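This document opens with one chain alone, in structure tokens, the form predicted alone.
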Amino acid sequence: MLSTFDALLLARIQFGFTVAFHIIFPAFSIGLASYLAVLEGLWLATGRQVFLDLFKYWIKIFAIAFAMGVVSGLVMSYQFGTNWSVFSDKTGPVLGPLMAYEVLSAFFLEAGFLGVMLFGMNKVGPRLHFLATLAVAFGTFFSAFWILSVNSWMHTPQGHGVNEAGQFVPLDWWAIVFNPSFPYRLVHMVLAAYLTTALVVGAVGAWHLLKDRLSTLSQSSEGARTMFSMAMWMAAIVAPIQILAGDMHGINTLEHQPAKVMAMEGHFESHPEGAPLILFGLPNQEAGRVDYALQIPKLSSLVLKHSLNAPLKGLDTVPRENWPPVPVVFWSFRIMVGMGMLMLLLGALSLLARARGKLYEWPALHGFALAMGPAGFVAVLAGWITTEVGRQPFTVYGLLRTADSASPLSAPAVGASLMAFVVIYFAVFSMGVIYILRLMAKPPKPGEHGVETGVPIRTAGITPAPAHDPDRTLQPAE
């Protein structure tokens, strides 16, 4: 069977399977790292216990994703080095200081404060172990800065020179690493990294108001409530944010890579005046053209350029031999936006839930946000996929082509170790995600009066509210 397929794409694909695995425990771990944070800071803020129990709750969510990204991503350097040797030459004195820079800056600071902020708190105070939470929310968004600005630059390169040996070597780095789509990137992806976990944080608050709902012994949970409400303010918020960085990024990339937005766009064709907006089709890349097209004429252009008869170019304007595959692309980046447009509703859905008084009694919207709880991994990976597929057939677009990257290796070499990731990753990885969704079903344990088992909380400068209190509230110690 292996001699079906060449190295080249076996490569191509054993790094499109450990990315897609990487990818979405960094895209969760991202975004609770921040909820955490928040959480912490509202307790010792109002002193209310339900956001310390949703604290301990989650945070134990947290190491296990966050370990689980640690080791998805060690794979990553190694390939780099086995199936991609060229490419880390010809790149290396560009990308391999800015993935030093992640290690150094980043990883160490979430690293160095991730125990303190795990087992420290009866040890250093809530104050003090505030700060740590802070730190490695601070160091997961650093972390995904520098992965973000090297694999921008891949995208739109500058600041570079090539010496003799072929290989880029830097020549300004501020160039390099705020290159002109980085920071569309960075927002784009760190917001969907908060919308990812608000919809996992909303399907988790859902699940357990559902269960409260059906309960023969229905008792509301506050944690629930809590988690839920929160979840639903995020995506209410957030999610037409993201619709909107999403269209400056689109802009963006038609700016520096426009045969990706036609192959997003399924234009084969150049439209000289106004580009029609494909809603489905089959695109034919041998034919170049989309068979049974559904389309809106010149919304396109109106989208893009923002006016309707704004002419647009197609991939009959690009070498073929430069065509990104077009099917991929065009329906990867469908799924992203229809993922987007189901958060939108979603959230206009609980706001209209709450302003009516029924966010915590409409069955409907919790059925509905439990369904939506895999939605953020799902547009990410389709995300990933839009980006990375149509930078094809360059790793450093416009400069560098896969087919000049990868390795002299064998198909069978390649391969050998394909099917070792595969059984590997589904076997360590499928038990750490049930584990996760076993602790995801249980409801937050209420109104413990420590932080850890048998501590009291005076220790941690925090004095219990009076027993008759029937929110538990905690009150800061004088």
Second form
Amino acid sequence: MLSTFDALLLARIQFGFTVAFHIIFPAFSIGLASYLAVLEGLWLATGRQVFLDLFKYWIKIFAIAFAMGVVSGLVMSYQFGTNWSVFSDKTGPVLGPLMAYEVLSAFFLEAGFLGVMLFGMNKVGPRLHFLATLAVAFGTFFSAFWILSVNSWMHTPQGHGVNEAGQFVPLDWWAIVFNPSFPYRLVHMVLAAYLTTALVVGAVGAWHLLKDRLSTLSQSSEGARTMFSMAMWMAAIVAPIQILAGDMHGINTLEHQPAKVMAMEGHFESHPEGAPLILFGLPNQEAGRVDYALQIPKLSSLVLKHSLNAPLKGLDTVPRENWPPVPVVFWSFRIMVGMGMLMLLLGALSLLARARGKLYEWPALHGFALAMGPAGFVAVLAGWITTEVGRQPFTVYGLLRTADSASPLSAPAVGASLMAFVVIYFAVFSMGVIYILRLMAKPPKPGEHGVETGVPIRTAGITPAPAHDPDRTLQPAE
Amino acid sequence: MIENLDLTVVWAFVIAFAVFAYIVMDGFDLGIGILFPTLAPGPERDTAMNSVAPVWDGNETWLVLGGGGLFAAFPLAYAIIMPALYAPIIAMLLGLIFRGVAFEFRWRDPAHRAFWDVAFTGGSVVATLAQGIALGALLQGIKVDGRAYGGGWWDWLSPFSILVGVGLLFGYGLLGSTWLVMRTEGPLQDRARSLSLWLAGATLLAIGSVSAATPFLEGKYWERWFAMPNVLLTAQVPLLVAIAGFLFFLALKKGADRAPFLIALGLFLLCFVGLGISIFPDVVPGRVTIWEAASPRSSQVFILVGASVLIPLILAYTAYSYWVFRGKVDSSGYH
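Got the form predicted alone; could you also share the form predicted in complex with its partner chain?
Below: every chain and molecule of the assembly, starting with the one above.
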């Protein structure tokens, strides 16, 4: 009994660890692929060199982030089978086809055009190259569409039956794909990816604005200004929309997974006459109360029910064996919301600076934007922890318990693989992050190189060999 | 029309196609990783790397389709096979991580390029060995208990699975060396040519030993290969392997650029057909048939509708991508 519990816990840690590492890269590359498409489109439309320079600057970073996303994603596609085989057997008929659609419509599209996007500018010309960039950007979106449909079905399953072998079987595909939490989750996650990327781009722009200020340059570089301005527009526009989307997602969760919202809010007790909003406190799962709670009366009812005195049920209406781990959900939710508020503040300050014509001359704003560089990743991870830990103790909410989902593996096997994942992920991906930071530390230059060095790939018969180059023979020997 | 089709069989062929597409495409780029230590640091290695850099990511996606397709069409098989092959699958994934990031990292960090070259080779070797071992372990039989894997976590390890793993190492190495013969020129091509010669010998030897050992494993392999009248058909496979081997050495001797790679692919196709003869219609050999493991019909139809449009589309733009980067490569190309 003890050993099966250990193996289950280890498998959960392994899945959580590998998926948390993985989500960082797509969260960045979904936004960055779209940003690259916008930059290239603007370059084609206006012919301004700065857009091409920025495109070439960010595509080098994209190449590294994308490679890390691919290899960490490959792990995910096999881990359902290796570690969650009972889950795979039972949900395969419903979730397998959705994931297969992700592979067919998204992964191949991204991978098939990535080569052209990274290396093919000189071979296919700017217009076809732009199409390749668009294909990659759409691929990242399709990928988000399908995998979030899968994930949402695990939270709000519908459109299925159960066969004699105990498998979930599809009855209505439309209902399965567009399950109740999917539209909210999709919007919330795609906006999160855009915000995350905008904050990274903004931080890099801010860093170079700050550096240019300290240098002898009479004016900051055009590349740094352009990326900073674009990023701040995104933050100013998307952050408030995201908070609105998050609120709607929360209300949807209240309808379908009330226990998760109770954990997020720290509501152990029911409040028939308006529930307080607990700002901070120490949730005590054992005792079923929040210690040292700092709370605003009735505000939670206002937020969730749009009425001060609306009754809200607490975890006392849910059997204890169905409680999610309240402290984790409670805190991760607050971290996510806190980050969201800071993003809103950054966007508002940038609008203020812009109105006063000081967007590029306000070091305090640049310092704030720089500090907010990683905020998107923190918010994404905290948000995922909130929603996934909040789904516990189920894998398919209300229908399949996590404890009944795992593979029949012994603890040493899972422990060994977990160790290997932790060591290798930290080693490999921290190197990747260092390489990305090194690229970001360099300023975007006029005439920036892309991934290719600018030398066309020499294919037989296209590029003349140097010895046959007429210009070269006229030049004196060096 | 679709009502009369046995979609389970259709799906078995779709997944077999995905797996074979993976072997065809990722085989040569894993092979280049395996052969990396035999190439000189500098232009030779850079050229070899450049010849696969624009396409490796797409190549690896077929592996995701193989796994994802199995999950969708044969969830029970996916649920039994993955835990049974736990250690080799995890090792393969970790190997693929190292070699995947090495494509980018070795260009970004010239000071540690030697380290990332070792990672590229190590990752490729581990991933290949793991794939071969997984295949061997699948062939030698997996313990099944109800709807789950019923064995221990070292069951996959046996002389037979090691033999298949090493054999695949030679096989992918051969695909890599013949790919370089096709895509490069000068000293690198000469070196690839001489490597191809002994790799082809080793691969044929491995094919011979694995084929000789397989009928003696537990299961119905003997029956499927040697019972009349099957034997009239199955006997053609080793015959064709012998002919392909002969043609290969002939092509190599004549200095052909493309033929060695294409014939090497032909050898893999024959092995794959042989594998099909051995296990069809089982998906977990000797334990679970494709019909027992299949998803309900509505799952099969739902994904087949998309697959029948998307797979041809994927093949078309994959071909386009290969066409863009066609011809001989050199070290100055990308990056």
